[in-house]
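Here we start with a single chain on its own, the form predicted on its own, put down as structure tokens.
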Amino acid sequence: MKNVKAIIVGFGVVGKGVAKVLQTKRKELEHDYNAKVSVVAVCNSKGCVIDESGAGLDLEELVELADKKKFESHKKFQKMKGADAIESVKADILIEATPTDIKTGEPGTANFLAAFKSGKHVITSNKGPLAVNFQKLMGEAKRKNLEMRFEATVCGGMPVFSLVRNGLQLNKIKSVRGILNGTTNFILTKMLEDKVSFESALKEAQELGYAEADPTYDIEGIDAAAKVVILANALLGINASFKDVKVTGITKVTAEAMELANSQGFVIKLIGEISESGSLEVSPRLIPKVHPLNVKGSLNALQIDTDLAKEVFVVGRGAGQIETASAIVSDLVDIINRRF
């Protein structure tokens, strides 16, 4: 039995995810690949509850715990910093599902770091530290010998990079463009299904819980930009940073815009794009309405043009707890297989 210790840092809805897939899933792990997963460590913007014998944790107990709001209340709780936590405790791997900051990256980005200089494996889905430092970072994790993945990065539970890393070898990947942002998807549909303004939409969105209050992030296409910058970097080799990318949000786009485009056979979507040229760009654009990528509600799309296998077509959930957590979980796997 492979006996694989890893540490929790970000115990928000997809630290709390893994949590739950982990327990769930826990015979799965031991019957099908010979490994047990033991958490040893999880911690918050709080500080963290640690397991100084290396059994691991009570997953179940630590999900009730947060979900009422009483995570510190845990008798191995100890007030410390995730980068503290992540370079005493021993472990083999660091799932980082701290909340994305796409202007410094932190604190995911020292969270890395730590793991790094104490010789654990990186997963993680947060977007910031891989939008400002993808090439220090893997070049880092390469310097170490260590595995740096982020499936959840982009698109959620859809498989992007292991796709391309499993199913597209020899493959010349000469541009990608898609459907990154859910939120934003699912305004766009209601706008043009139900025919109301952008505001509405975005109202109704907000009450379903597919935009936060602050909706910044999605409907300026930042998020989506983001995305746009680690797919650059991972599947094109191009040594982008957020900057690179042109944005433009879905703000201007009119109830009355989305019916003309419609009356022509087509949808208005927001599209990321990395082109052949080698351009980064984010912005709404008109979209053949039997176009592969002309998916409704909050699902994502992506198309990868190769020069092997011309275009592929990727359809899926780009986000929720569970298929986030999927998206995890399935780089551990990974991880355990080829290391382990």
The other form holds:
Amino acid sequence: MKNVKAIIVGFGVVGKGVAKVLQTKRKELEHDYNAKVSVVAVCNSKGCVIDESGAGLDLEELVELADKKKFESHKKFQKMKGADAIESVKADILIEATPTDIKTGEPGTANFLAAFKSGKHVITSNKGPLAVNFQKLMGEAKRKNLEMRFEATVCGGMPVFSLVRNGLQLNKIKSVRGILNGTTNFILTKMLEDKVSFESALKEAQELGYAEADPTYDIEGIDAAAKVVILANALLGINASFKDVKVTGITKVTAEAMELANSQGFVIKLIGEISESGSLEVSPRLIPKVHPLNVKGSLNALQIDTDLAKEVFVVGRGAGQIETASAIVSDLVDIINRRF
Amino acid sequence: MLKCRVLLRLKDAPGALVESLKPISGHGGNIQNITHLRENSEGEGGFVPTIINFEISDLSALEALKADLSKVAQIRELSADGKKLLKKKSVSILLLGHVMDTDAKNTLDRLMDAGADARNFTLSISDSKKPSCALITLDMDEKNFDPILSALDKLSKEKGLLVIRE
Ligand SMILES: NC(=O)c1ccc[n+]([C@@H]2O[C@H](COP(=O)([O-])OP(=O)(O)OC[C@H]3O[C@@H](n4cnc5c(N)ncnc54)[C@H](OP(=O)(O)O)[C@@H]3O)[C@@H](O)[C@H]2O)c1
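Switching from the form predicted on its own: structure of the form predicted in complex with its partner chain?
Okay, now the whole complex, with that chain kicking things off.
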């Protein structure tokens, strides 16, 4: 049996999702992959719960406490920074799920560096460090012969990087474009189907929990731009960061424009694109109704153009607790298969 | 003899094909085969992409044929002995903002100057104070695509229009 020790830093929606999936899929991990994963430390913004003694932490108890906002009442809780726990606790893998900061990349970057310094692989759902410092962090991982995995950062549960890694070997990726943000797709779909204004579609998205109270990241195209940067670096080898993306959001799109496009056989979608010439853009675009990228609601969709397989399409859920955890554990299993 | 291949965008109506064959035979073209790409017509707004392979004596006869053919059909691609002589592309764009108040004719003229042919212009105005929008289908030689994009970029900045392109 392969014994794998993990640390989870960031114990919100995604971190708790990973904890839940590790519990519900424990048997499959043992039976199908011959692996036993124990979580030896969990951190939130206030501190960490650490147990290096044996079988690892009781994840069910931790999720329950965190749900009740009583994480700090755990008997093994101690005030400690995530990066310090990462460096000092003995483990193999860091699962990093702290909030995305597109400007500074923190606290993610510090957490990644602490992991590499202490010889740990990194799996993340956090776009911030990658949108700001992709090449530096990847370089550091390679230098230490460690893995840096980020399937969950782009389109949540939908496989993108593993699809390319495991299914499109030897293919040269020429261009990539797609719907990378579920919130804006939900809003644009609502505007078309219910013939309502941008403002009222946004309000409904907020009421249903698809959009944040401050929806700027989504509607201004910032979230999609961060994903474009990650795709450009990881799939096309372009050394780009957030400032290299030309970004236009959807706030000016009107119901009349949606209607006019519709009458001529098109829909309007917020599309992130890395073109063949290497330019990076996020903007509202016309997509023919019959095109595979015309997916509805909060779905995400990606078109990958390659020299051998030509156009490949993936459609799936771009967010959600268990969907995102699916991407993280798929990275986890892949690292276990390759490195243990 | 030159071996030629032309891709046309034909109206899905009786007589459209016959009309397009006249200039070919009229200039001494020897038609080898015709293929209707019906399965591709859905995204083409009722037009059927059609490929005609033919032989013709020389380039000057082909040039004359091309001039006459373009009067009765939309030529999307033309090649002779495998060499591409023409490749057209259609791009739809939606302009959003004060399209009329910012001189729609000037907008179109400047796109034409950059090498585009406007095939379709549909305007939608709900209220004269609110932003309007127009959907334009532009035909262009593929090589003019980049100049047209930069013309659009300039227009959008100058006139405060949001350009939503295909
Ligand atoms: N939610 C999704 O569906 C989804 C999908 C794909 C990617 N992501 C990305 O995944 C990451 C996590 O998202 P989420 O939805 O789980 O966010 P969340 O619910 O807000 O949780 C964030 C967690 O990080 C903790 N945290 C904040 N600052 C920290 C610090 N300096 N050190 C250690 N922990 C810190 C928070 O602590 P407290 O509990 O003390 O506040 C919280 O536990 C984000 O980068 C997000 O963009 C999310």
